[in-house]
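Here we start with a single chain on its own, the form predicted on its own, put down as structure tokens.
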Amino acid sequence: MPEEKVVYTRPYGVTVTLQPQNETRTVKARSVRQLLNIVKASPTTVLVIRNNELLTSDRKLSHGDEIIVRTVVSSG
């Protein structure tokens, strides 16, 4: 009997959408902190969102997560 192969429909990792640039990429990150380092964003200047929930930098991420990193703009 032939061996069954596992086929991934998406690239391995976390899918990140950067806003307002509207750029999407897949990265290998296990935590929000790692993710922010990869995309070169400071936790004080962005909101990190998963399933309509705000995440802090200590939160863990899992394969297949879809994350939005939204830059916060303040005007005074």
Contents of the next structure:
Amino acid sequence: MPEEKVVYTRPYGVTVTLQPQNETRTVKARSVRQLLNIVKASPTTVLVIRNNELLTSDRKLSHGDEIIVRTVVSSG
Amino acid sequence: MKCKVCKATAVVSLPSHNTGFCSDCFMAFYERSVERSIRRQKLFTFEDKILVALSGGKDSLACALVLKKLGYKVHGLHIDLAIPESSAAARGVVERFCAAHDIPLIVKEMEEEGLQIPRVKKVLSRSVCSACGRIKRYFFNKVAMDEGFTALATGHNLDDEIARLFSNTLRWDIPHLSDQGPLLEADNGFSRKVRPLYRLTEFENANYAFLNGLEYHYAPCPYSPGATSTAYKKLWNQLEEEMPGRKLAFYTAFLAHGREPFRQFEQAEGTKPVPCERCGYPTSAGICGVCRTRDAVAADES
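Next block, the form predicted together with the partner chain, ref. the form predicted on its own:
The next block holds the full complex; its first chain is the one shown before.
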């Protein structure tokens, strides 16, 4: 009897850390634009960083990406 | 998105310029923009000895770095506000930045001056932000004057300038509308003040700081929630998203057409500052706000 093939289906997810709050969560975003919509940030008020590289809104994201969204608006 | 100049993958998108840049081309764009501001507004020359106020945030560090890269004579000044939750971290950032970029640094400690911000906050019945700003401006000016600097530069960006202009306009505050701009000439005990980043947004400064590998202090001041400037910036960011370029257009049109009538009115009707009776700092009358704050802190301690 042939061995049954096991398929692991992981739910798609991108880990996003919001700075300066330092809150981390996993979201289902396929692009930076989608990610910014989810975290309710405008593209010109945050830096979006992946592996120490800046991303523009049109860039695609992949499962397992670790993204930092850093607010640039200083307060006070 | 591709870089407008070299067609590599863009890392910065600037809707206000309807363009995007790769890392190298963005830095060239940024540095050209600062050079153009300095030249057009006649902010300073290569002969000037420039004191740059460094808070440890992205704007002030970007300001010092770009001026240094462009070949100006730059010194740093950090005001240690003695706020337990943030001052040590901000000072550490500034010290490491200056050491790494060979920029001489002066640190002024508010604890030594009897003006620790937590104690100032304790004796005030209103928000500490305006008192903190006044104390910082006082020492920026004092160090610049005492140490013979010919220009005092701050990292004020377009968003700061817009928030201030908007606030002044909502109140039709003629004295402040008359002197807002990237250059304030030395006058009446005040040093020459310059804002070389006035055309660049916080977003552009943050990108420049990041792409230059600058470690900067981005935690907000623990006392700042509720600051009116933050609310104005939020409002203007919403407007800018709908109408890219509106911030720069509003500000540059004010410089070109709006400021001069206010300046003339203020020159005719306004009051000239006089030296503080105690420290000599320019003030409207009698003892200046910083000396009065110092007295209030000392009285509270005794």
